[in-house]
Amino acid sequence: MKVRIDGVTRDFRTLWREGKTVKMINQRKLPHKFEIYSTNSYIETAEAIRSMTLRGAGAIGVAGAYGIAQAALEFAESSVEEFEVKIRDAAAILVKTRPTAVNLANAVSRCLSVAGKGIVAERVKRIVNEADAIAEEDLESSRRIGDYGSQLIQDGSRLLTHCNAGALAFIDYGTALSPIRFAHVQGKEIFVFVDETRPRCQGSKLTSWELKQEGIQHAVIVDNAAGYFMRKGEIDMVIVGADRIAANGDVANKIGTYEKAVLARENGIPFYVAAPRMTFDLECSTGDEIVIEERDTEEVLSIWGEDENQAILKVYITPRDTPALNPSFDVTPAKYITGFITEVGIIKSPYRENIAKKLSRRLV
């Protein structure tokens, strides 16, 4: 993604690996600073996960295939008995600090699966290379679904987005921000509405700072305008990413997802879902059987930002003590998807079928 410090224009992605150290741009701090956070365990880079030092479906998967790698290189000393009690011990630590996203479950899972059999110095080596091949899967997946995703983006299209889908939630381009950066450098004319997507506010914080630095005309709304826009006729599509979808074509997503799908269904607008294989789960059949994360109250409760001096304040938005609830994500009907816009090409309805079909081809 390019990044502007200081006047000058830097390419970076979201997060590499370097050794046993696991580098990333720190998502808390922005967009007031740009910072880069760095690991140098597993049980570190479990910590980034969780606290959303790093987060989206990607960006948290790759984070989780280079956790096994930290491990295994960590465990390379050990005995093979011991390794394997250590290196499943690490990967329940990583799984469950966010149970929603199965890129996390997926990626872990494929580190585990090649580690095989042999010395611990050959397993480590497997384990290692699956956890870089992951991340180069993602970043390519990430620019076929901008390339498949652009050409829906007429000229002078306008878009919705929800949450962070964005190359923050990946290793770059995004997902349902790539089709939108592909649109952009095409040269077409797009306007890009942005859910500020309460309450860590990853629209407002992390999707407007992305658009802001690829040069795309935006402007963020509050998540209760997106209705007023849409019978205006002001959208004319909306894209979303997603943190999990099951094999019949339900998908869960950021908390505000399913309420976006309703108005657009409602006001005749295409609502598409941006997402790799990686973010398909075939042994889930329906959206009833996803977990859904409940996190803190305190993001409910209170708010991170800037003040006119450029210090960094938490300030409380409701009385003390005030009871709240905070679902992270809520779960949207696959009758209400026009369709998902993957690495191999748009799936249409009837899903349950197309999906297993779509995703059983080869990437050439």
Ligand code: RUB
Contents of the next structure:
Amino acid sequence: MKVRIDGVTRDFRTLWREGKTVKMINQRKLPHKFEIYSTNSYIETAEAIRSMTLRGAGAIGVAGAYGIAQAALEFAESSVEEFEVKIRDAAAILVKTRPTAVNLANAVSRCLSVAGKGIVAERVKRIVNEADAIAEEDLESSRRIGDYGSQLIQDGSRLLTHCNAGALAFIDYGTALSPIRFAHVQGKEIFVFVDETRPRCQGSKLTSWELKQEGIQHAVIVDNAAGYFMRKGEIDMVIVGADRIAANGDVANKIGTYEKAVLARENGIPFYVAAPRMTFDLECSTGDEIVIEERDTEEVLSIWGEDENQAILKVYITPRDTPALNPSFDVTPAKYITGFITEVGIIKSPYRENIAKKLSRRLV
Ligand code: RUB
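Form predicted on its own done, so how does the form predicted in complex with ribulose-1,5-diphosphate (RUB) look?
Time for the whole complex; same chain goes first.
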């Protein structure tokens, strides 16, 4: 993604690997400060995922893969028996950090399954190569999602997105924001309504930052404003990302997605979900089986921001010790979804049949 720092534009990935070190854009500091954060062990990478130094389904999938690569490199001197135990423990620690986005579990289990048998050094090499391959695949699938999805966006379209499913939620480009980026580059005039996305404000902090970097016209709206704009006929299309998609097409995504989908249906607005194959969980029959992450209620009671002296601080917005509830995701039933924008094309209903059919095709 293009990042303008001190007047110079540079290209960054959201995260990358340099030997045993994983580097990432520190998403806890954006949009106020642009900083690169490094982890030197799989334990540190697990903590970066848990604390949301990096977040977004695709990005935590790649971070999980890089974390397993770090663990494999750390255990490279172990005996075969020790290696097998340690790498499994490391996988369990990484996967436990965030339960809803299936990309994390998928990426970690892919790395473990290629390790195979034989001497440790060979297993380490295969794990590291697989982690790098997952990162490259992520990049390629988000480009393809951008290409397919942009064909759905008309010149003059006004779109709504929720949370951040942009380059920062992936290696680059993103899912929901990738078609928007492509449409913009194709010269289409577009405007993006950005849901603020409480409690962590990934929309107002991260999506608005990304769109500003790319020069795409947008405005942040509070979470409860979408219905107002939809009813006035000011939104032509909704595109969101996903954290886990069940075999029947039910979608877990950031809390508040369900409401937007119902409102879109009520107002006759197409509602698309952009996601790669990695986000589909065909072992999950319906959305009822998806585990929803509950996060610390501090996220609801308080908010982080920058004051006028550019100091980053946390302020409480409720009486102290007020009880709060903080489910991080919700499930949107498949019936509200107009289509899935994937790297193998647009998937339409009937979803159970078409998801299984389309996703069995390999990328060429
Ligand atoms: C992120 C979120 C995003 C999806 C889509 O939640 O809900 O919409 O992860 O991401 P969080 P992707 O900020 O809590 O991780 O673009 O990777 O499919």
